[in-house]
Amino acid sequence: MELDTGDRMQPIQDVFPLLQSPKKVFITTHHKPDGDAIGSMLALYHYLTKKGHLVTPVSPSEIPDFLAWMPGTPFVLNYEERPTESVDALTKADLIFCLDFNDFSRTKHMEQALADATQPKILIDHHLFPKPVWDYGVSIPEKSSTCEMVYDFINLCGDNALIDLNMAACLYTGVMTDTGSFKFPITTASVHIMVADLLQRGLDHTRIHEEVYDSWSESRMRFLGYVLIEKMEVFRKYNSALITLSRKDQNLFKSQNGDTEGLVNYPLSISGIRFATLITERSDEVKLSFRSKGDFDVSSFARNYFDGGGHFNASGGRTKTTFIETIAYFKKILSDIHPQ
């Protein structure tokens, strides 16, 4: 298993002495957080609080509705809604933990504040090519999720016995969502060993799955139907499919925060489709999500064409060009890549 420590990042174990006495700890994750981002942040929040630290978790943007049930969400500051309080917590912190992102730019509006902070910064992440901006940390792309890595961190601290049902629910959510309910190739034996440990503690995995996947609004379900019928194109010649969502499309069904989550995965259920893309128009940029099966590396594709990156089979990118221009550019390069 390859360990990427960046150019100057010291091993995560070197953080342990800093945590021997109570500290003010600031934890954050990436903009538009998903299950792994919120799960890892809240799991670490519960653990460090239990150890006697004063912890402030800050999300760069709103927590999606399908994750609002998670234990600890009322204590999370939304940077976009409460920037002054968030920056104040950052300024007063002794330590800064950054979870599930490899570049300050992934926090969007928080980027400069993090870059300017002088306190020790600690990274726990599983994305490729972390920027050399952290003092301590661990980055293992072969890990299923940042939640699995937080679980490993707690064990490395010798505190497995401290994992309670709140931590377990958060950890399980992140692993479940980032592995596609344990179907992606990144689901290793260590994932199942971790889940077995959480289940032995009394984790109600059925309830968590229902909260994440079976609590849709009627409008979200109708939105999905509209997307698959009206907004999906299939390119059999290239084993690919594309979903495009303008702001008008999203407003048709009054889409809520998180309603587009997972849409990019649906085309991969079509026989023969190896590469799926979702292009979403936002107020200040166009966002792209990429998923693949087999040997097509969407991380390299995202880096080469769309200023993005991520994992081998799951990545993202963005453009500052218009929605229409982005779609045209994507279709133009599709003939060059030939996903197999």
Ligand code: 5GP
Contents of the next structure:
Amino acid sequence: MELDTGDRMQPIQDVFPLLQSPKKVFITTHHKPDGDAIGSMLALYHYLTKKGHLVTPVSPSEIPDFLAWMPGTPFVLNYEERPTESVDALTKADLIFCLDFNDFSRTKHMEQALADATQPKILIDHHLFPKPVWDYGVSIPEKSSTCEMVYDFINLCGDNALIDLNMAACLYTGVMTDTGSFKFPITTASVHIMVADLLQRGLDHTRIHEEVYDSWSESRMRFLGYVLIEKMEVFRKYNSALITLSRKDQNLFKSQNGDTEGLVNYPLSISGIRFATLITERSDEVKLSFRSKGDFDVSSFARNYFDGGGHFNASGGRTKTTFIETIAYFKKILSDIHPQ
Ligand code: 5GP
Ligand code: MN
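Show the form predicted in complex with guanosine-5'-monophosphate, please, the one above being the form predicted alone.
Every chain and every other molecule in the complex is listed next, the one we just looked at coming first.
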């Protein structure tokens, strides 16, 4: 099912004629990028560069350490660090690709610059409810990851043979991280067929898994232990669990950017827990991450109560109230809606 994104968005195939001659291409993704965000952006960067385009990948914020090994990261501009160069690249671009998000606000400080840009904007994304602001694109919530969609895009261009080991590593990373290492229901046969294709090219999947998941600092591991003992509440009645992290908690173990990555998933390994929430106090807002198993729709939950969105089983949102108020509000909702 493709979602209605308004009359404006032309199918992605209509972009092909625009890519027949060398173009300046700007690619971006969402704030606080994850494996699928950076993986899809860099895979497309490698592919379009190979096709002779001049490509600038821009991340709205820093690339986390567990993704820094990915081929092409030195070419990525961090908007928060280099806003002038980033906006310059945006202004000069002929085409703008937006990957792994479907609402300009997900790029945070880049929102206005993107909204103001008049060049053709192209969406490749798998989140629910895209905003009707793209000229071309593809939006399929049933897809495992944006990386799978970039792989499809390359194939649709007839360029499967151009996929090299750099692209394969980027594509694999996004599929692996967005499918929970191939365990979520979204892991379709087409995902495994894609991975088989990448493996046949010599992809070193074990190394990638280790780079992403086995690259923790000792303090991150101890931080996890502390969080699970001290900061996790289990609500058996609601088949739910909650982890709350104040600024103070985050500083206790000198937590690095990325150290809270994946924390929200741990409670779901408790038998019977089907809904997990992480509430994190940040300097400018309170961030919430939601994960579920089965038929509790956390995308609607995030949209209805926390100004957010995402996928059916993985979503996020935010509040502008205090950390303490957010926790109280969340608990009130939990008892009101009574997730099963
Ligand atoms: P995370 O919990 O890892 O930050 O996000 C989980 C999923 O929800 C991701 O697919 C992410 O794009 C989406 N998401 C997170 N925060 C927001 C938000 O504030 N708004 C929307 N629309 N989606 C979000
Ligand atoms: Mn994704």
